[in-house]
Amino acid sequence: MAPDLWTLYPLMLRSRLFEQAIADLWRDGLISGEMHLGTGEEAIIAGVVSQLQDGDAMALDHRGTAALLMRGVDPGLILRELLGRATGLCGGVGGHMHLFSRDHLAASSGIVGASGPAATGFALAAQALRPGTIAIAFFGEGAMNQGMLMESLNLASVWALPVVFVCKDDGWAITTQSASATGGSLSDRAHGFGVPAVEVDGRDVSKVWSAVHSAIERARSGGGPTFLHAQCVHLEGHFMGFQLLRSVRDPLGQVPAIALPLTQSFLRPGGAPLRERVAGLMHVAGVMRATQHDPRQDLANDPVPRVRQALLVDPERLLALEDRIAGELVEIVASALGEVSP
């Protein structure tokens, strides 16, 4: 069985355009607080969610918007929630990191690693009450250093629970490269609990779909859990307004605000020895140079145009599809903004 790109691309494109609209509203100050977007994860989310059935459950991390949207949650409800409206998905009090939909058996949490025990609980309920249904856990690679996720893998293995653990690995823990804070192989950790592990390129929706298809079939048939390790790139960094990306995208506007305090600190009498100050400045300069070559800046790591390229064999159908989705989202945003705030 092969994935249908004409089915997967609309899910990915709709998610991308929706999150771009969210980003615009955030920049305009209409959405407050931190904003963690899933741009760059679309191939992973679409490859998984497109294969879920009624009764399947999802436990999400703090980037849950795309999964909820692809699962069929009303985008207007999601947007109103982010705007803090009482008519939002969670009454306007959950925000983007705490989105829930009882009808879709979907729950998200801002607590790192919390999707592990939530999905394990969903899977236990599925095993006892809805045989043939499964649960999905979405989380980042940093969550693999959380004890509760390790406990979830162990329990899922011991009880052969129908759950697929999906690790979205972008290689960064906010501003720290994950390799410098995580020992060993994540797949080896899963193997240590007796959980089969699959490595996949999370930028390629066809490869994700195929890998997840086998894992889901295994879970539905009583074969137990699977760990999926998918590499991806968060195109906006850890959150909207990510400092390093701001500096690279707008050096004239951002660098002076960074350079002036650093220069004043460097020239101030007293404090650390000169060699330590120089070392600090060199480190900052090195981080800036590395960001210029960061994978988040490489368009080849964007999963959406990669799928679009494959669909250019039928340009008329493709453009009609894109126009329809773009038009729908314009109406959704206009409707949410036109609603009178409570």
Given for the second form:
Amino acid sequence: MAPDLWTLYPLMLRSRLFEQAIADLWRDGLISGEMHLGTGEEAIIAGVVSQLQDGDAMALDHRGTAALLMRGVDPGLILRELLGRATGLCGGVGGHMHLFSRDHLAASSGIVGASGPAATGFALAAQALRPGTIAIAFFGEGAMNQGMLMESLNLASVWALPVVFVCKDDGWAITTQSASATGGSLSDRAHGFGVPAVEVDGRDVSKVWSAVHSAIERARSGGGPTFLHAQCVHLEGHFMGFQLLRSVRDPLGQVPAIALPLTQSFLRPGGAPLRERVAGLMHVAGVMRATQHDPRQDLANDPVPRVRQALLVDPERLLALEDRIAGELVEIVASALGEVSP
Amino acid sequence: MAPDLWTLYPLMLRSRLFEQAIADLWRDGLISGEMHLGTGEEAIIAGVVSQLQDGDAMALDHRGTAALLMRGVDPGLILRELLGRATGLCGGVGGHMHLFSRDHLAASSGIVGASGPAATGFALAAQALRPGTIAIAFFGEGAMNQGMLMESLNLASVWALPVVFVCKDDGWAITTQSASATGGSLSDRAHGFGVPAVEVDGRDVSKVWSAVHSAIERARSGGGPTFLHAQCVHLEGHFMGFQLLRSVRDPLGQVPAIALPLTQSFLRPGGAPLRERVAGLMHVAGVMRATQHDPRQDLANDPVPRVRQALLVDPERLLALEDRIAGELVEIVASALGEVSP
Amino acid sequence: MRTLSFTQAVDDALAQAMAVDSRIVVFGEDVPLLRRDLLVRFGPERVRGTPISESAFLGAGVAAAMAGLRPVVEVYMADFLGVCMDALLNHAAKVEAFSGGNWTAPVVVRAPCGGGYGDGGQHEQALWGWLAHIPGLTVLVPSTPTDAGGLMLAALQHDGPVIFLEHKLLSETYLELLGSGGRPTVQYDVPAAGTKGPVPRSWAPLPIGKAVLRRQGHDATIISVGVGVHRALEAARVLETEGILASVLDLRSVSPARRLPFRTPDTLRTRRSPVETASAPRCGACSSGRGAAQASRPMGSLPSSAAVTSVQEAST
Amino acid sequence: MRTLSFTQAVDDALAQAMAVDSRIVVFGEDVPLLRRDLLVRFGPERVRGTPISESAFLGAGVAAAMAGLRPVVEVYMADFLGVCMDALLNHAAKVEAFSGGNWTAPVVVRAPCGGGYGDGGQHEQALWGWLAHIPGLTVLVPSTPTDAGGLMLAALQHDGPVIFLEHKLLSETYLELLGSGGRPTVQYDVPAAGTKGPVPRSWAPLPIGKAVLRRQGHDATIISVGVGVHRALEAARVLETEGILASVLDLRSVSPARRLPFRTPDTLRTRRSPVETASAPRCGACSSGRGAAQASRPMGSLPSSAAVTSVQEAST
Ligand SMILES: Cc1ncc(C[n+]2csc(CCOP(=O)(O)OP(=O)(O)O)c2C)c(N)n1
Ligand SMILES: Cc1ncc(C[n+]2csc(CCOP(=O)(O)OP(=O)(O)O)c2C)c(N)n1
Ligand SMILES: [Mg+2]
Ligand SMILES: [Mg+2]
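With the form predicted alone done, generate the form predicted in complex with another copy of the chain in the same format.
Whole complex next, starting from this chain.
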């Protein structure tokens, strides 16, 4: 079977526009706390979620909005939730890291790695109560060092549970380059639990769709779990207002506040010999450089224009589609904001 | 370099005799609670511990007695500790799962998997404070499913810490056959953390010694951790008075108490269809059978007579050695028991 | 009326519930052997062994409960909850609030707790107070076989997470498995009325959060749970010989404990209400006891020739 | 005297100690960037980033402390201690007792805690009461920059495990990182005296377990820690306008709290001693607060156009 880009692109675009609206509201101070967007991982989410059926479950991490939206959760409910309204998805109580939709068997967690046990439990219930249904775990590559996620890969393996473990690998865990914190390779690790691993380019929704397709088939038919390792780029960095991105995007505004104490500390008597200090400085500089040179600005890394390219064969249909989606979202946002908050 | 059996055998024999004395005291009701012996894993422990030097550290699991003894901890102190005496190694407070010797940088834990983080921390201190020294983690194969141990393999890997992770694989985690609870292979798992894995026959002290030798060299010289996977057999099963072993060793005494309620429950109306019930029964029977047919009674699986065989080339020296060791231990036990307990 | 031991009663109530509610599944380490009577009746799909991966399987239990099962997750000992507290603290206890009341996790966590058989401080903690300190968790600590069965049934019907603690000194099963291991040379100071007792032919759920008055007296009230209730009754008998009449209140549920009859005329009339539990340095019945920090001295207080007869409450 | 912000003060005291004691190492997730000022002075051997593996690196910190280092282990937020409680509950807190007093684990666990910036219930718990409930752990919750630095120094010199909690509402650093992220559109209800203040040129350790009286009054005493101290002072000022004079006691250390001057003539004279903390359903200052079960309503109480100005204590 082949993916239908005319179905996948709308999912991705809608999610992108919705999260851009969220970003604006966050900047305006209408949404509180941290805000982790899924912008940049839409191809992975769409490739997976578009293939889910009734009764399938999803365990989400701290970037759950896109998956919920694509799964069919009312965007107005999500938006009201993020705004802290009693009319929100969770009564305005959850907040963006704790979005739950019981109807969709979808649960988020802000605890890194927790989607592993959760998907495993969902899959156990699927096996017992809804044969043929499956569970998805979404998580980042940094989470692969969290014990409970590794334990879950093993548990799903020995119980042959219908789970697909989807690792969205952007290479970063906040300011840590995951390669520096992760021994071996993630595929080998999955292999070490007896879970087959599939590597895929997570910026290409067609490729993701196809890789997921066979993993999901396997799971539905009792073949057990699969580990899907998909590369992607988070367009907004770790979260909204991410210090590292700010410091490279707005060096004049941010760097002095960072550089001044850094230099003072570097020069202060007492401490390590120069060699060590320089190594420390090199580390900070290296992370800044990696952030600067990172592939965010390279359009090829953005999955949305990438799939759009293929649909330009029918520009009329494409533009109509885009207009419709954008129009719907504008209305949804306006309606949520227009309400008198309770 | 080659192992010196005339050094290793005394370590092993002393440990065996000491633990047999402990077993007797436990049966006599003089030692409280659970009692996990290391009988059967002496070749692994001796192969490792005989190569440790001043400043090396050990993180032990719930079977730590043999390692402490071979490392040079006073057996009289251990014994008094097990007897709950204030004159014991830990003031009689620790008990057999919580044996500590600060002088030997040796710490036990009754929490499965906890020797992973502990050895990693010891190795970090070694790196910083005592370059050239190393840390050992001892644990069973069941512990390899505990998240904190897996995390530790990764942490030691990315920090290139001087640790040797020693997995004493007897195939069992209490009544669970670990193969049924563990996906993939343990070597692959270590590999997935970037930690080189070495497989060795843990019943053969020479082989263990040689495998450990290069792992320790590597660690001492900054080459990072190694995972050593050594097979063995626990001669007393999981712990003293182990129900499963009792039921196969003394079927008439134990089986009715097990079989009667089992049969009643099997026949009780309400519950699963026959096929499922039979599967349940087969599982219990399978575990009993595996216990019965397990290799405990096969002398080839006992590392102590195995190494002794090689020393029969000089029977006089051997017997003198054995007499001396046995004599010493008798005195130690007598002295500890003879004391008026405080 | 039949007579069952403490752990038999729990298993019996569980079996009764499993026979009528196919959503109930039981899993944990060694569960196929520990609950072999359930295994041969309900089959290996519903009675499962797990790897030594508490974080994964307890977390899975929470999610499975959210997805429609009624899991009973066994943890070998309450002490080991340390490795998987996240599943309780940040998930089981919070999903109801996070979801705006739309979703709950009706999982039962079953664990033996407490000590008095000399295993030491990583195996003999009570921890009920510490667990009850997490709002959103129900913490049950029964003191008799009939309460144990009735509360297990209540736990299985409860719509949120329940921690069900079996004090090892009340459980012949655990004492035999862990403490005596078939040797006739040890015996424990077990309260007869707690370890074996009459139980109903057919179990009915007991109300959660309802304490019961085990003894009536006007001079003082001793409040406790689990094995402590029996110690309190002993103490009350001793007090009576000195002319002091004490009530003994069995909380049964450490959390919620809303319906504590503290303000009833009867208990108001008593002069003092000491809390008898596994020692309580901080907050009475809410405490996890000295054992949480201190290793028990396995046989420290015994003559070397004696059997293990003394219960060190400090070790629970 | 200099003026430093809360987190600057902690880092400054830490740097002072690191310069004289080479056994002090600092590690945790993102520590190379979060503590970059320490990194460039003390080098990457002593200031380390970790994988997202709290159980491993906190457990390693405990053992490293036993083996002679003085590790400061950073956990991103106190809430995440759930995944690695075993290292605290069964190891750090118990090694001294297990070893018969021969061995201790002088590890400092540093974690931001509490909320009021709308992150929700897995990120804004206080948890100090819950942690203090584990005998063997020292739990410090400073309320001013000068106390924060002095107590960090004390923690580094202490011979057992110390949990050092920085309330996020007192920390410009954490609020900027997590809450505002550079946007000028939000502001938080932060108590000025807690977030910035005079600190000594050279740090000296403060005594652990010693409360301090922040305000003197004869009608009532309000007892609190962390940001709650400043709320209590506000409350005392309001009370004063109504003719009630309240003392405000800052515990600073939730455990041990032995030297609480509860029985001094001064506080005995006061009529009542409410405990002001991040709401306390069970045991006053020992409680982890409603937030432990309930998600905070990030902006539920605000008009949609408003900035985040209201602190929901319920969310800590
Ligand atoms: C148990 C736990 N530890 C630490 C954190 C703090 N934290 C939040 S997101 C994050 C990085 C996660 O990296 P990754 O898994 O790669 O996901 P990404 O953010 O890149 O999508 C960390 C360390 C947390 N939420 N939970
Ligand atoms: C975290 C934790 N979970 C469970 C237990 C109970 N337990 C004690 S020993 C054991 C089996 C360990 O198996 P393995 O690691 O293979 O070691 P072995 O006993 O075979 O030497 C279990 C499950 C424990 N002590 N700690
Ligand atoms: Mg990432
Ligand atoms: Mg084993």
